[in-house]
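What follows is one chain in structure tokens, specifically the form predicted alone.
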Amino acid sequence: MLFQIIRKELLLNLVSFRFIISTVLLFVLIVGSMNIMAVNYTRRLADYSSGVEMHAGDIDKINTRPMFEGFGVTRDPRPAMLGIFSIGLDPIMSRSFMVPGYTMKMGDQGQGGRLFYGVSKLVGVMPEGSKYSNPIFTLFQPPDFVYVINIVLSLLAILFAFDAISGEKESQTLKLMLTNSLPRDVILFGKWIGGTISILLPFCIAFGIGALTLLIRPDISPAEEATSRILVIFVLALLYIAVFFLIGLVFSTFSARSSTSLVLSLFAWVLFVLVIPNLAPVISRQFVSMKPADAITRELERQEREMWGDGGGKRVRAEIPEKVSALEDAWLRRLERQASLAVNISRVSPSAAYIYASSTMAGTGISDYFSARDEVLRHRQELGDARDKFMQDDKSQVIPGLYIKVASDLVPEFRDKRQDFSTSLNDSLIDLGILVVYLIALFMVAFLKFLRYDIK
């Protein structure tokens, strides 16, 4: 009796016209995006390539002192393949950064008020007076795959099933069925097995064709590790789609008419899907509120000048250091507390859950930016450290002290480290059991409700 529910279920929603639009819809919006997704993911790469060519033969034109304490190094950070389905924070992470010269740990550095620039850990590698230091405040736009699915495809899922149960009743066909003693528990089972899959069908369809269209390009090659990052991503997507047909069956469930379903279903999707993972960083922020990079730069200029005038360059060698660290190592900690207040208040929607669970297995998650800013700062102290190693002094020119020559096969190589496998899938284990526990309460919820549903 269950299998003649589900094929019942879904021939009506085979032949329907929801049907063959959103067939039609998904296999333009998937693979469309795919393909434009892959167009900038080589562009970016060339453009990477380019970066990395350019900023190598720079070093080897730096001839002066000045030169060197004003452009130092630059570096450029691979951007990641697996943003093609979810472009999350990389933009911000594959930003190419300068590590300028006076930036750099050096002896007595700390003449005409410039001590802490040698001891801090984000003047030079930071973005200075960005109101979007946090990357909570960017995860939410790029129209992608992942995009896709967040928006469209849950708002597919409540127009299949908004009218699951309460269209049955208007048409009077769900009292027939009650008459000839089929269980409501059978029937429930049936209409949401046959609608989930009758949505799931179109989406898997045009997910194979757009996955296939990335497996011919030249420049498309992922590696056993991405293959099994992009099958995670495609069971989050299925998952995230079953969660958002299961909120229309419920409203279906609590509703006598399918036009006051609609009505609640997409106020439930506004509210998820709009509302509150955009409203979460707004509310961290008013909780949490700190100051931009840069008035850090400027708290320090103050504290130095000042100290400059009381007790001179000892005062200021001795005690500019500590404070640097205290402000700096305060900074970062409230920022990564306020992105994870925003990334917790916002779980309470199956939609931000979904985000953070793909973006993080695609490797432009919150945990992979830090991970990233971490690697850059290491890496800054790290030229630092090697600095007199690598530039040293002509002393085959005329002027003392003026012109430098820089070995640039001592200069310390960027290792741009992504998190693997088994760190990115533990990260997005919380939200993917969000997304199985608003499945199953959502489910026990149409199923309380359908046992006592009024059919008359």
Second form
Amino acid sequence: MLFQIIRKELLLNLVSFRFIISTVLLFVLIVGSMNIMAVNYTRRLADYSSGVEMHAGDIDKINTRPMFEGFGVTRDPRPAMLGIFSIGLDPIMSRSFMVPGYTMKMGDQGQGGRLFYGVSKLVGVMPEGSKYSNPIFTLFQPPDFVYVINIVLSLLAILFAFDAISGEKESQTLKLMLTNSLPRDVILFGKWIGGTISILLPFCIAFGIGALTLLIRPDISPAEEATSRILVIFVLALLYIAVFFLIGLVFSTFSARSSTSLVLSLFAWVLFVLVIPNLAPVISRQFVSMKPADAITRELERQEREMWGDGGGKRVRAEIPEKVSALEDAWLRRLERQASLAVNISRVSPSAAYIYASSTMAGTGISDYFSARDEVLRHRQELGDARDKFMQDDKSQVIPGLYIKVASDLVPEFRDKRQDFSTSLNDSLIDLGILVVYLIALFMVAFLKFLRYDIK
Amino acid sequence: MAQNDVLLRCSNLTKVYDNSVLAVDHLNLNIHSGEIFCMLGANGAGKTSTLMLILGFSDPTEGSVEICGIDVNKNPLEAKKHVAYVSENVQLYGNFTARQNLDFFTKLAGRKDATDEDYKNVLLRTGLAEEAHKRKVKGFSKGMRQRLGIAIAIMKQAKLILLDEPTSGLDPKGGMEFLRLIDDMRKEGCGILMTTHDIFRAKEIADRVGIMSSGNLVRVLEKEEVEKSDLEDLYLQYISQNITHGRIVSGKK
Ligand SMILES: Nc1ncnc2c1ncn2[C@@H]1O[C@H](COP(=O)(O)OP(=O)(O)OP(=O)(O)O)[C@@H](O)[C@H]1O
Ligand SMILES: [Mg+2]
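Mind sharing the form predicted in complex with the partner chain? What's above is the form predicted alone.
After this comes the whole thing, all chains and molecules, with the earlier chain placed first.
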């Protein structure tokens, strides 16, 4: 019986207009987006390589002591290969950043109230413009694989499901089915399984072909642990599509008419995909308000200037580090709170949960962003230490202006360490769990509703 | 099976809808094997409501329905094995051919033994043999769909057949052919309950005729009476006594 219904569902879908349209759309979008993003990735990889090459020479150009004291090092984080699937926050994370010499440690020369730059976490480390902006805003944009799934596939899933029950009622076939010795749950299960297969099957094939085209591209070499990460990204997409199919199915049991079901499902789609993820940061800003980062910087500048007038460099060096960490750490904690509140609010929507989990698995998610930021700060510390060590060892420092040669091996390399697979998986478990909970809850609602559905 | 002969037994069957409309009012009705029972009645008399109760699609407010001795509300899945239903306006799956529709519903009916020969025969009998494989049902005329509906009912090989206004909207020839099909089923021992507005057809084919008004059979005519009486007069007489569009009852259960 169940098999018959699944079979019927598949056969009917296979010959339907919407199946043909959506299969074509799905192939074009998935295979297309993977390849466009692959081209995009190779371009960014080329930028990265040339950046590394160019900036490696920076040290060699330094030949005087003052130049060395003030030298800046520009670093280039490597773009994430799996940005092909979910670009996420990678555009920010992989942007080159410069560590100016004067921000490495608290220097010796007065900097007009800017000595605190040396211990600041907000000044000088991140590229201008992206300075610790709330990362959520950047998460919801580019047309990568995850975007296609999030927007288009969810819509297609709804279009496959919205008339599952109400449509059968309209065509009176629901009545006719139930004149047989057939429990209702079998019909629901059959329609669910058959319908889900009808949309997941072309998706799987498109995904397979897309992945294959990536494999045979000569310009892409797979990143570490890429296979297992892609597998999880694939499973997340399956779950997400299944959730939206169920949203359509639920609304098909809420109404006697398929047109009403469609309107209700589309409303839910707009709410989940568009409204909630975009509203969450706005709401979280209401609860956790913050001054702009520049205000903190200006405040520190002001305080430092006061100290210069009253006690001079001595006082600055004694008190500024504490002041900086008090003000800045509080600000950064608040930023993290604002971000995590936004994340948690938006998790009401399966769409947001899907994006969080997928970007985390691609290594371009929020936790990657914060850990990359910490890595940058750590690297600056490292550079400061190296500089101090060099200055101490350099006996010639008593003669100002002496020409010097900095050995490049004294300057530590930047290792852009990304989270490993198990950390990423761990971080995305909540969101994976949310999708599973959605799946179960929606099915239960559909089930309970359908048991009492008026089939007449 | 205790009462081999009685395929359908409605006892005190009553339905009050949520909006307090009394659609079926203490209806008692038996259908025997080998008979055609025609149910006449004005719009809103409660004919379709009665069929829905028999099929267990709505719960009776009072009373019970037995199909082949099995209580529909207590054991719906078992009872439904013995009943086939053709709705007022058969729709089916528009994107399937007649044969695909027939195939699906026959399998749902639990008939795994149906052979290609069986399908061919039924399609021939219902005059769909030529179109069965070629055209999708969405291109079918109303008469063709109606015949496909009856083909599905035939394939089920159920004892009790329920037909809701099967001939409405069919041309005279189509109507005649339809009745012939029903007649064949009677000969095979089925019991048929058919609602209709077509007094002349009812007179032609029915073994018994019931006139329904306000949810109850106000008059049941046996075969001899059907032949003798002027059914149209009788019908109008009963109908004019009760202007029915369902009665509103207060103090519903
Ligand atoms: N689901 C429902 N909810 C409330 N009232 C209903 C419902 N279905 C039918 N009714 C009412 O019950 C009464 C009987 O309707 P029913 O459809 O059984 O009549 P009918 O004899 O089949 O009429 P017709 O000849 O027009 O098909 C009508 O007054 C109708 O409005
Ligand atoms: Mg009716």
